[in-house]
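The chain that follows stands alone, in the form predicted alone, written as structure tokens.
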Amino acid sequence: MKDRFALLRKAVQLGWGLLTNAHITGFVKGTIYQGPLKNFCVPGMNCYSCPGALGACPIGAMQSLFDARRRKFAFSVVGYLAALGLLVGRFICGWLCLFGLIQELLYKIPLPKLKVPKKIDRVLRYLKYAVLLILVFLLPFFWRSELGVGEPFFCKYLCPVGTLEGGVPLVLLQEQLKSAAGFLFRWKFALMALVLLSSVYIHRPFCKYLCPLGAFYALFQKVSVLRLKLDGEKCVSCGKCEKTCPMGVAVTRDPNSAECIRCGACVRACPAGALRFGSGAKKPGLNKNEKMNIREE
């Protein structure tokens, strides 16, 4: 039954960038599709340039709306993703991002793991916020080029998505292309191989410390319909959950932790049937530990 639910999940995920990314005569003629679709922002990280991609990015969504002249900011893309996030919070992160499972499936190679201290670790988890911060809102909203425009700082100078999804299709499939990579296309595919190296040893790497979409919908993931309930009066504390739980969460006592992509892998792991996702903000029973510290009191 769990790896049922695990298979389940990498086919949603495998389906999902599938059927984002079905524009094939893109990959053939190596062109980018701008069709109506284009209009749309799927609600995972997938690149805008990426030969296939039907819909756009919401990062770079977001960066292409600034209007640094007028300081437009970009209302709709933002509303968008507060309402994604408002619903389901990092859902999406755990089920319709592909760079998410190209990680996860380059986390399964059979190699020693880095567990990264948590003194540094919980550190890094900040990183994320900074880029949305500096690099998605402040630097392309107030930020003038030459030509008096905001620049999308992230999706020039570090996303490894667009690189990898959008800048190695176009330069391999593209002649002039080759030739007109310079050192900004170098930079970011040192980048790109630094977080798919990366990837093989620490899980999902970028989607801890560096992803601006995941630290956007960790904003919301407290207050979001789709919530993670624990049931205190059935958990036996044998800590399980935490032990599976790919993110490092302290779930029984954050089960909707900013960190949590609901994977749905701690429910699986849980032996006594105490976590389940639900709806609503009803406060969870006490734990074992709680009832004994009542009791000796």
Given for the second form:
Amino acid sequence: MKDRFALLRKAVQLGWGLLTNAHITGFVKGTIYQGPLKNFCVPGMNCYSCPGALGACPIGAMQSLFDARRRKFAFSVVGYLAALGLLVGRFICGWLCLFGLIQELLYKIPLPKLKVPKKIDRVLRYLKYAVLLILVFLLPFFWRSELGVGEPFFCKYLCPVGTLEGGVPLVLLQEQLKSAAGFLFRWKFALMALVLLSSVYIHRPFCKYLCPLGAFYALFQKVSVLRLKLDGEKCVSCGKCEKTCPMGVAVTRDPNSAECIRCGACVRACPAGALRFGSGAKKPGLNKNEKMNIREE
Amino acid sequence: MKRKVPLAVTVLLLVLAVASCVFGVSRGELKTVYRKAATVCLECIGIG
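Condition change, the form predicted alone to the form predicted in complex with its partner chain:
Zooming out: every chain and molecule, the one shown earlier first.
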């Protein structure tokens, strides 16, 4: 049963990734899709310069709308992402993000895993909000180059998704781009390599510390319609949920933490059935003896 | 565990978010998104 749920999530992640990157000919010819679907943003991190991408990247789209030359607010993308966040919060991160899946698969490589010390981890988690505020909102909106145009700072200087999904295949497939790749490409390639390498040792490091899209969805986690419900009467305080959580969330204290990607690992791990998604009817709690039995197990 | 923020607030915010989206689309933001997304983004791929 447990494995079936984990498999279902992997299937959804993979299926979504393939569906939104189904422009196969792009990988052969080194071109990108230019059809009408590119008007719309996908919900997760997915570079629109990936040869297979059918949709637009929401973070890239937001920055291009903010373009400092015009200084217009990105009403459509911000509204779209806010609506998704209000409906399901970071469920998108856990189920519909291709780059999240890539990191999870790398973490499966059987090598010793690194546990980031709590104090450092706590501070680093705020970094993604700084990335969102400074590199996605403020700089693209206010900073103008000598030519009077704005720049997508996050995409240009930090985003490893663009390098992996767009940069590497296009540079390999197009001679012109290969010859144009200079310091910036090497910088972005190094960052990408660092993120991918650290994904082998740390679970989803980009999502935890750097992703501005995850930070945006996290803002709505506590008010979203989809929620993780903890039934205090059923909970036996065994701590299995917290041990299982790959994002390091204190599930019983804060089930709707901004760090939760709603992967459902805790729901599966709970032996008392005290955790569930949504707002279904309340089921009766366990009696004292049943709780003791579960604790002893 | 009860909701700290009532569902009505979430619904209100949802209405605002959808309205923001519709407003953005009505003033032609999709064109800008398409223009950026349908050409190779040199910044994104690390060229310039």
